[in-house]
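As a starting point, one isolated chain is supplied in C-alpha cells, in the form predicted alone.
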Amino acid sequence: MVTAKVWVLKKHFEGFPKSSDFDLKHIELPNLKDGELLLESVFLSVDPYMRPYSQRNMKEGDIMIGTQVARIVESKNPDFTVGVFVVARSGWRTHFISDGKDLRALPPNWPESLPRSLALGTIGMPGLTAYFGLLEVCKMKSGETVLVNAAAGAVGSVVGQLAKIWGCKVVGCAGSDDKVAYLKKIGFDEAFNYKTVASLDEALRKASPDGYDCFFDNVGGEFTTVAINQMKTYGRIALCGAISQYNDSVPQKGPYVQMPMIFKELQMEGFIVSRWNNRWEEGLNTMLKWVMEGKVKCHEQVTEGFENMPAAFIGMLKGENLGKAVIKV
C-alpha cells in the first residue's frame, strides 16, 4: 500500500491565508482495480485562483485544488504506461489513483533538455491563458499598444512577450524593482513599479502618452479604475484576475466604469481559459515552439519540499515570486 501525503484546507481563509489555515494529512491509498494508475507528483503549481476557488468551490476539509505534474509509477490502464509524465487537476498531494479521463500527456516531442514543470507554467495554463486572452479576448493587432499588471508574474510575463512577438509596443508593471529590471530584460518596452511612483495615473501616462489599445488585467481594484481612463478610443480590456481583491474580508466599493466605457467604447470581458479546452493542442504546441526557439523565456520560483507548499502558496499571494511559482517534491 502507498501513503499519500495530501494537504487539506483545515479552514476556510479569512483575510489573508495562514499557515493555520491548512492541515497536513495522510491518506493510505487502495490496491488498483482494473483501468486505473497510480501517480506520484514530481511538480505542483501554487496560482492566484486557488484563493478565490477556494471559497467558492471548496469545503472545509477537502484536500486544497491545484494541479500538477506526475508520473505514473503503477498502471492496470492498457492505455497508459509506466514511467509516463502527465499534468494532472488532482490537488495538492503527493500519490493519487486515477482513471486516466482527467490526465493530459505532455506533447510528444517535448524535449528531455526542457523542465517538466514549465507544463505547469509557460507551456502550460498559465501561457494558454496569455494566448488566448491576448488573441481571442483582446484582439490585439501589430502595432498596437499593451498594458499588462502583475507583468512579472506566471501569466503577465507572457502575455507582454506575446504581444512583442506579434508586434505591439507592451508597457507592465510589477511590485519591485528587480521585476522591473526582469521585464526589460525580457523585451519589455516600457516598465515600472507600481509600489514607489508618486502617481500611477501619471506613470501610465508617461509609458503611453497616447493611451492604451489592449489592458490584460489580472490585478483589479484600484489600477483597472485608473487604467481604464488612459485606454483608446475603441480599446478591449481582458479581465484575466483581480488579485487586489481576493484577501478582502469587506468587499471593494465603486467607483463606476460606465462613463469612460461608454465615451470610449471601450470592450471588457472577463474570461477563464478552459473555453478553449477544444484548442488546447494547438496553444500548447505553439508556446514549446517559442519557448525552444528562444522567443518566449520562462523564469520558474521554485520550492523544495511538499510540506512547503502552504508557505509557498502564501508567498505568492504575497508577490514574492518572480515568474511561475512551483514546488517540487
Ligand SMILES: CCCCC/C=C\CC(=O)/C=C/C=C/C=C/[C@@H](O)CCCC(=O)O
Given for the second form:
Amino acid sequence: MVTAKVWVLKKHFEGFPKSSDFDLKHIELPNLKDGELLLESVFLSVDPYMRPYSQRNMKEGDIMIGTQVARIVESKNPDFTVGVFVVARSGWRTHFISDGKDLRALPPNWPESLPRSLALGTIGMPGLTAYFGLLEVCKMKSGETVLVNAAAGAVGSVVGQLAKIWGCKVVGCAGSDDKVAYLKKIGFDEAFNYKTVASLDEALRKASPDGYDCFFDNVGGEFTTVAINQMKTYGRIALCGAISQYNDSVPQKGPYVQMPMIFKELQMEGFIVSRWNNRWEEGLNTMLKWVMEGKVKCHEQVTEGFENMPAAFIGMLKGENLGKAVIKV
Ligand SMILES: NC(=O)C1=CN([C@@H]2O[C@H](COP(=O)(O)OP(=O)(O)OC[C@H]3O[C@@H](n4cnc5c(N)ncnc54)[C@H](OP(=O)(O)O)[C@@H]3O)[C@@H](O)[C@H]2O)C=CC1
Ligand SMILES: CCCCC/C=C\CC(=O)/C=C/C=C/C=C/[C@@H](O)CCCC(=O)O
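Hand over the structure of the form predicted in complex with this ligand; the form predicted alone is what we had up.
Everything in the complex follows now, all chains and molecules, and the chain you saw is the first one.
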C-alpha cells in the first residue's frame, strides 16, 4: 500500500495566496488493477495559471492542478515499462495511479545528461508557449523589434532567445537587477528593471526609439497601457498572460486600448498554448535540438521538497524565480 501526499486548496485565495490557503493531506492508494500504473512525481511545476484557474474552476478541498515529471514505479499495463519517465497532469501529488491515457513520454532522444525537469519548462509547456506565441500570434519576422515582459521567467526567457535566433532585436523587462544581468547574458539586446526605472515610458523609448513591431505580453495591466503607445503601425501584440492582475481582489479599470489600436492599426490576440496540442511534438523537438546545440539556455529555480510547494508557488508569483520554478520531490 502506497501513501500519497497531496496539496489541497483549503481556502480560495483572497488577493495574494497564503500558506494557510493550502492543506497537506495523505491519501492511501489502492492496489493496481489491470491496465493501471503507479507513478511517483520526481519534479513538479508551479505556474502562474494555477492562480486564476483555481478561482474559476476549483472548489475548496480540490487537489491543486498541475503538471509533473513522474517515474513509473509499478505497471499492470503492457504499454508502460517500470522506470520510464513521463509528463503527467495529475496535480500536486507525490504518487498517483493512471490508466496511461493522459501520460506523455519524454521525447525518445532525451539525453541522459539533460535534467528531466526541463520537460516542465523550456522543453515543455512554457517553452512551447514562447514558440507558438511568437511564430503564430506575433508572426514576427527577421529584423523586427520584439518586446517581452516577465522576461527572465520560464516563458519570457525563451521568447527573447527564440526571437534572437529568428533574427530580431529583443528588449526585455524584469523585476530585479540580477534578472536584468541574466537577460543580457543570454543575448537580449536591451534589458531594464521595470521596478527601478523612473519612467516605464521613457525606458521603453530609450530601449527602442523607433518603437516595437511585436509585444509578447506576460504581464498586462498598467504595463500594457504604457507599452501599447510605443507599438509601430501594424504592430502585433500576443496576450499571453496578465500576471499583474491575477491577485487583484477588485478588477483593475482602464485606460482602454481602442484609440492606440485604431490609430496604429494594431493586432492584439489572446492565446492558450493548448491551441497547438497537435503540434506539440514539433515544438518539443525544436526546443530540445536548440537546447542541445546551446542556442537556447535554460535556468531553473529549484525548490527542494514536496512540503515546500506552496512556498515555491507564492515565491514565483512574487518574482523570486529566475527561469522556471520547479519543485524537486
Ligand atoms: N497563454 C498561455 O498559454 C500561457 C500563458 N502563460 C503566462 O505567461 C506569463 C509568464 O508565465 P511563466 O513564464 O510561467 O512565469 P514566470 O517564470 O515568468 O514567473 C512569473 C513572473 O512574473 C513576474 N511578475 C509577477 N507579478 C508581476 C507584476 N505585478 N508585474 C510584472 N511582473 C510580475 C515575476 O517576475 P519579475 O521579477 O520580472 O516581476 C515572476 O517571476 C504568465 O502571465 C502566465 O500566466 C504561461 C504559460 C502558458
Ligand atoms: C489552463 C488554464 C488557463 C488559465 C488562463 C490564465 C492565464 C494564462 C495562462 O497562464 C495559461 C496557461 C495554460 C497552460 C496550459 C497547460 C496545459 O495544456 C497542460 C500542459 C501539460 C504539459 O506540460 O504537457
